[in-house]
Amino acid sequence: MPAINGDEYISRIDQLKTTVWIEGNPVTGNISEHPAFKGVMNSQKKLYDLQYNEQLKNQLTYQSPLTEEPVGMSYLQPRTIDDLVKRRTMIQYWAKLNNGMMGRSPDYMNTVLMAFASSVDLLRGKPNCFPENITRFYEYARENDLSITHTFIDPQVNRAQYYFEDSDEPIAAKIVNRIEEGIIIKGAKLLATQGGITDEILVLSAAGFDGKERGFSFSIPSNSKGLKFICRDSFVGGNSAFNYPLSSRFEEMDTIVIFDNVLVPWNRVFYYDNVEISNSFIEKSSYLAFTLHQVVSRRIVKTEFVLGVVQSIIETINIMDYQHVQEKVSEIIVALETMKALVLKSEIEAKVDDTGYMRPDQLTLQIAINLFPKIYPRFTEIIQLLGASGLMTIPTENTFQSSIKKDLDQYLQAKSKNAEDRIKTFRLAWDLTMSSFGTRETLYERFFFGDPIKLSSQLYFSYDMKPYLKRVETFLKTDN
């Protein structure tokens, strides 16, 4: 089977009937159609729909090595830096039909299995691992074209830093029990963004020092017995792409997961019971380098399109005059050259690894996922410094097609926009940054790959210095 289109990816998921709750009730009936996931599927359904773009599909597919039919170039695994700007293309061709919205769009999770499945080898004759299993569920997932999400935080019941988990019923997720058949995992995890509304769910759980029953890995479908997706409060504000043109396309659920006695079976499990691989199969394999690329790639996207929303506020308004307006958006250029020089500066430092993949600089995307979380927030604050009072005079579209418009008509109106347009262009800024969904994604991006603060001290010990050191203490000893 081929790459899928968007009426697919909708009749797969509603013929799931996964078990998910929101506000208190179980969804019933096609999920597709729900209020809080109708605008996000739909809009994942436009991005599977431009794979069968004629203008498109070199850009956004390649031949599959096993059926050379056409598959998502998300799964590629790249042998040549040419790879890696052709999986760059296409996230970045997905990303803007979102304009970066989406960090969960399905070309995320194909990373994440791609990367896997890139790096069985570090499980090769290690006890209970399974790389073929991994490769076996990469290429299912491939030429099936599948939507995966996935969860690998515990719940914050205790976030002291050696806390330990004694409770008689568990908490967090861990294997209870192991049958003929496969394991059993009991608990629950944090926090499967799109949880609910895709094939699979990937489950990642480093044993830490809780003890071997908490690590392991493994993919089973969104529908498995004893699997509930409980979901937080819905950030749809409304169906008007008006009053809410953001909420009402992108809104990515974030869920709890909830595993009751859950059966994994064996040829999906990828390990187990192997603390030593639980907790480093992450950080030794090539999941960072694939996964910060496609993340970076996207985030470069998003930046764009602040920028693009920036300006528009400052044209309809007429502000650019002002110093300090010319000074903030430069804020934002800078941020967006210096993000698309480090994915570029990534994929030129690209090495071939051990396993004879083409993985771009890890360390410069780390420098990149160090600068985005500060600079995220930032916009939006700008956002609200340079909209001001113009972000809270927004009304509804219903507003505008009542009989007091004519007042509307005349004080909202704005220097190089009709009321109406200009409007338009507020709630944009508004939903982007102050609404439910825009306080979100500050939020979304600030922990994205996890503590900010964390995030500085791996680049700080991975980082060579000891070049820049010996220059020092070089030049320390020179007399003259």
Second form
Protein chains: 4
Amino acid sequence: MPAINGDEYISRIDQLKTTVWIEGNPVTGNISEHPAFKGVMNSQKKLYDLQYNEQLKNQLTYQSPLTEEPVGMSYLQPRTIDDLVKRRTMIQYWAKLNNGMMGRSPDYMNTVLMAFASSVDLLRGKPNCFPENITRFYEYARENDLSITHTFIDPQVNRAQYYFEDSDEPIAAKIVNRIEEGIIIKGAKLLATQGGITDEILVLSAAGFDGKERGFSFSIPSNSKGLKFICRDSFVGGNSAFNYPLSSRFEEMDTIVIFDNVLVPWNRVFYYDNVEISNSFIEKSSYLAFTLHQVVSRRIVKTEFVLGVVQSIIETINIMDYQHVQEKVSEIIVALETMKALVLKSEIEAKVDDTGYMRPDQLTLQIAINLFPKIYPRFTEIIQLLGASGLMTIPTENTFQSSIKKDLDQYLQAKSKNAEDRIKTFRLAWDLTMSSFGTRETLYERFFFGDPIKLSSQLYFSYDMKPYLKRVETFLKTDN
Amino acid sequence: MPAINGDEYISRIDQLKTTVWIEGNPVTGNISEHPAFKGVMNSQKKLYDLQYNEQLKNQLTYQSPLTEEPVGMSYLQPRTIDDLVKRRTMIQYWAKLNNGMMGRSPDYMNTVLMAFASSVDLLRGKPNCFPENITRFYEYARENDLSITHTFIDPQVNRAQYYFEDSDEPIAAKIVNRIEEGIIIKGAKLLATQGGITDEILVLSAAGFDGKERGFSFSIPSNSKGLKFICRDSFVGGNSAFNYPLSSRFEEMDTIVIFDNVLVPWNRVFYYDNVEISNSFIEKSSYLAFTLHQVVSRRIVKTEFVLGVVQSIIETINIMDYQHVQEKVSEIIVALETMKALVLKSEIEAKVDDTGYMRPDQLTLQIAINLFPKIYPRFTEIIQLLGASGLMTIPTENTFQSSIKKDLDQYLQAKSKNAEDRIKTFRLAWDLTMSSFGTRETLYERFFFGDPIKLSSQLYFSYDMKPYLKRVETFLKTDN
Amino acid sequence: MPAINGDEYISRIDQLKTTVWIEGNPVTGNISEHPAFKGVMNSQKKLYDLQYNEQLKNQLTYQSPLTEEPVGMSYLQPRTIDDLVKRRTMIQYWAKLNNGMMGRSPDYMNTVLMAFASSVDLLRGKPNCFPENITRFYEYARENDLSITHTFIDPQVNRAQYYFEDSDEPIAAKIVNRIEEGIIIKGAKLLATQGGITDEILVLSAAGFDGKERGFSFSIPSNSKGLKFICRDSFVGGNSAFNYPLSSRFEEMDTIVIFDNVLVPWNRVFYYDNVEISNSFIEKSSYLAFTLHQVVSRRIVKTEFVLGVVQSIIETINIMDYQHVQEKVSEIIVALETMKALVLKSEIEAKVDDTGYMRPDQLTLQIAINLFPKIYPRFTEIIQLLGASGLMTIPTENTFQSSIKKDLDQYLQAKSKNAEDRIKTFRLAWDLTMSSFGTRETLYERFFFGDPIKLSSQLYFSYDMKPYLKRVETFLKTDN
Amino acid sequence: MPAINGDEYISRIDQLKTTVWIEGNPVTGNISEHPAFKGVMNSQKKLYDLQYNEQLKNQLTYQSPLTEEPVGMSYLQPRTIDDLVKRRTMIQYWAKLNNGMMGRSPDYMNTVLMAFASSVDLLRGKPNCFPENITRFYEYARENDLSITHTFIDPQVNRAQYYFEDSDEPIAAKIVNRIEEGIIIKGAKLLATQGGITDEILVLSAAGFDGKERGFSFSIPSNSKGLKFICRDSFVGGNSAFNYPLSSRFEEMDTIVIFDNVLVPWNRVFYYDNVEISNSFIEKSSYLAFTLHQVVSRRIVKTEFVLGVVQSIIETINIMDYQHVQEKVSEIIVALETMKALVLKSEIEAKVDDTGYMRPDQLTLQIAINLFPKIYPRFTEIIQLLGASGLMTIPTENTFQSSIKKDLDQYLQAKSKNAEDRIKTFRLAWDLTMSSFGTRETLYERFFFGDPIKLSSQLYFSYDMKPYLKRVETFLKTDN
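Go ahead and give the structure of the form predicted together with a further copy of the same chain, now that the form predicted alone is out.
Then the entire complex follows, led off by the chain already shown.
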């Protein structure tokens, strides 16, 4: 089975009967019909369906090197700059379907897995490493268009700098046994987004983990025995697209992942019991280069949407002639065009890596992810500053369907919109920035690649200062 | 009847049967039992009950000059600096009951009305002005401990600088008739916070309104014929104090107020058909001086609470040794102590005004309200930056009451708290900054006294530059 | 005579005997030997000499289409993207000679003139327009490698929004007579940088000028009769490269330009008495596209230098392990790489304009100039925050040549440098950010393209919001 | 001899013949006539003279408890809040003479010494401590109106966190011998402001110093044998008050202090060879409380001056109607009134300390010094943003005295000023923010109390969070 359509996705996930706890109860029945998941699963469905759109098919899929069947473009291992452009084009087509609000549309994890598969040479001949398992799993996922989530953060017990867990019962997930069938995992990992509504979960160690039994990487089906996903409360406001245009569609859910002595069969283990590899694989692999490329491409679409919402508010209440309004919008324009420029530069300065794949320039993309966690919250602030009381004057759809409608029609009309359209615009702005869904989006963008302060330290240490330092030294030695 | 207790408040409001529309339906039955209002009305009840707390009685009430019965301290017309301190003390006792989260606890409008009553001399002998109505209504409100809301903003149809409404049917509320019994009002006003759960609504024109028929001020009972309050959707997350520690208690609701040919009887008209007074009364009266004093006093309590929440997060996950954490918290400390200093200065530099009342220094308080709309959003940002993934890892109370509890106990424990207490702390931080309730609080603080940009223009024009300008001019004329 | 060398530049300017007033006296003798000008003229000399460097000749010059002699690459009218890259390469070679500190190295005005010449079609057939004069002057300048300054700002008499000059005697320069030989100009223009040390001065109206007699454009020799340049005080600290590594070399001087009934011969008039053209030529021509490309290319080199200085300080006193230091430097890295990405994008998205020349994408470059005035001052702040007391501990070269040297050697040594090298590093950082020269550089970068607030308004109005607005409108119409 | 006049100050300093090196030469002759020092010494002279101004005498001096002669008010050991107000009043009278530009007007060090003398109890009975020496020296200084500088920072060799000097020859000053006559000091200390133009220098260890031989405190005459002051280059622009209104008067000079085996006689040693006291005396004493009170009082006067300069620019070029201008000025107003409020609060919340003196509330003043290093640089930025090209159009006084004057008169006139006055205004703004003098002022204010990042850490750790933390904990335990 090649690239799937939406129904196939829905039915496959429904059949898994993964253990998902929400509000103190396990999900029973079809998860795609559960109020907390149906919106996002429906949006995901539309992504898969788009693969069979006649006009876009060639942009969203490519011919499998194994079967010649069409497979998802986000699985493509790029060998040329043109391949990178193809990948970005596909990513942005999908992103436009959800206006970039789904941080974990399947192309993200497809990209992760593709990067793993493109970096297996780093594992060859290393103890307790199984590059062939990665290759095989990558091909299997590609040919079956699997959806995947992942998890790598340890529970936030104590964030002091030199904390190491000291507990008989594991808290952070670790290997508690190695048996003939595979390794046994016990403990927890944080936050699998879309946890419970994907086929598989890829599990790996964050760098700087604690002890060899916490150094591993593997993928298992979501319905593996002993595996539990515990949800936060749902941020779906309700079904109404009028009231909750975003959360009714794009609420991806974040889950705590609990491994209750879960068996990982050997053919799904990528590496284990190898501190050095576990600490370095992500950094040396093309993981960051490719995921950054996916994320920044998506964020561009999201920023375009924010800009559209802002301009829509401005026109609705006719405030474009205020200089401070122009100034605020120009901040968003600057951010958007900067992101576009950075993606472009990352592609043009892409280089073929040691394993023959075309990596976008990672440093250029690091610039983009240093910027975004600072500017995205500013976008939401700008929307609040421009929307003002309009973001509180937001009666719901039912009100417009009641006898009070004629009052609303009269008193909530705006310069360029009737009352109903005006309230829809402001409810969208509210859902984007002020609903529980919207603020979770903001938090998500703040921390997508980790603590912003650490991101800047990483950038500092990965940047080559020598040429500029040398220029200064030379200058200092020059006489007048 | 003097200062009331909580039950009296509840029963009086329930009996009004005010017309309140929410989610397309009018509220029927007791509004104090409606899910959208019961939390906040219960919190309001506690405020009134506190007036009968034996230890605080003398701080929360004073002897009515008419009846010698105890009446609410926020009605006190101050004649000395000590009176101002008494007022602040009372305001902050009430604020501590809700941690400053209720921007419209009754002392706010009591203060507004007290300021009106203390400025009636400005209306004496002016056409269409009835200072005696204000005095009488103030005394009536004080002696009966009325709760009041107010409204003055016109609908946000078109916010261009020189827009004037041009519509046969009024949009912004205006006088459509003057009859023997009083004036008739038709049109809408925005946003009465707590609209529908107060005894009365005070209505007035914002400066710069359009046409003499829009220049007025009056107060009428909430259940006046033709008066309708239309609600946005409720931001009460639910009943659970564990899940929604703030919204289950302090969600004040904002309403659009519709006047459907409402009769305002003459004895409740304060002024009308007087453009000059309508444009200048607020500015010349002690309105701003006294309301600013109330608001800044409350915000101090709120900031203390924010600081407590931040430190609670820090200790829970043990991050106090990071310099950037210290730096962020110090921003809040600086803000808090600055606000305290400004209130103090406003009291020490208070002056008796023309009508014999002691006004706190208004300019000093303007400083405080220029600061707060900028720093309060920063507080919420700091909480998100420190709370990080902890603000997504927030399963609900039910989850702790299910069979999955033991997993949570193990995997969500923190350095200084068990799992349940840790989640309560983070859910509080979330409800403060990320729930629909929390973001509405942020928006409310951003715009409490209007557009922050206008606030700074007002400050510029009200500040006396002459002494400093003169110092510079003198200096420039001095030779070496 | 094709591309000149440095001696030719010096001798040509010396011979002009332009009227330049400084400190209340006219410059007499060779201006290249005057303390206020010799440093910068010597730096300019080196730029011209570089054109004859064997290794760089092909990158710095191209074959004149008229004479096949080598002429300066900054005169090249680009027809391909490759031409744009050639232009940037040349610009950055020159910039590296002065580390981007010379905002008006001759390539800037060469670019301006090239843009004029490439846009002459806009003037064809328009009243009082002489496109052929531009073409002829461009060729003359190119073939003779003229140096040019320009001026367009009116004196800062009154900056209110609707101010128009009302004075019998002109203040802002205007045409006071049209005679057989040409037009007569009287009045002043601000600020010709390098005024007095160039062959020519190009004069033009800023948009929004006042009255047809203020709408013109022409170029005349610096030594035209009645033309006077009045200098501010010189910011050359002194001759010593140790003490004043920047100001001793790169102080470009800003001058007020006074036209005392100056005759502009007809063959040097580009247009006059044409309000419409005077108001629109700059905007419609390729002026902005090409000058922005030059400026951003130079600023990249300057930012690299700033980064080098910052890293040099960090290594000197060994502070790279502080997280806040890493964070501050990363701000500079982000800015630098962003600028590089934007230039690249402007080239890749360049389009052939109506007159057949390849224009870099102007909007992309507008992003860069909206950014830079905000970040360059932050660079100087970062240097001060990192340099700290080291920026006050800066004894001069003489001190190191006195008997006190051994004390300095001992007490001012640093982790990675001896005392003398350490002081040189810090004096460089000081000259870059704290000397009168350094702060003038900061002011210059703040206002290079005008008021930053106006830049953001221009960006807002020139940006095409429609596609994003439409995406939002479509989304709002979609049901769940 | 009680409070001195200016001539006495000048003649006493001239007679000292202190060893001061500048530009590679020792100062010979009267230092008060040296171009680098005469301006500031003349300004200092005026301060002392003011003590004999009939109208101000009682505000600037008080009766010596020893002699009943008038002595400088900044020596007053406060016992009441009124004493604090007296101190502030005096400090601000002096500050107004130099518009707060002299960070080290003598009242600063008088305050330091007064604080030492008021905290001697901390030294009683401690090894190697001589409280009686402090008391005696304080009285001697007070009765003779000594001027003093101080130094405590070690040379900036290596600023890594765990650096300790490892050098045979001392770099940071330390005790190299203890002999019968006293202790012998060798090494260097940074940066004595006004070093060389005061009677005495007070030397002490910064907290966290390295080794007991670096733990000491003493005061010695500036002309002690072996003591050398090495100057940075002078930032006096010249003599002209027109050209350099600030640097010609207030350039205080910063010096490196070298101890070439300097003998400190025992009666001038305050403590030595006592690590614990050396590390804690400053923190436990009233040093910070009193110096912060002096500094914040001075900074208020400086901020008033900045505000005057800003408003002067605004009126000169008529830009007060721009909203962004109003907003920028309001930032300064907010800062000014905040500082005033904080000083007031520090006085009202002052408490009598263990030794019977009235200490202003230190924490409140810490707030002020956390704010100022961030806002003062913003003031200078605002001046640049408003002054714009006017800060480059600054011909010098000589130009106005030449034949070109009539051109300047015509072309540089402004809305509300003639050309000459306009240029004086802008040169003042330039000297305040862009001359080498002005930027040194900015750096000085940035680092007055040390690294701003450390200041915020100190604030965090000195703030009592418990009440707020407890309020949160109580709230979390409350059910609905």
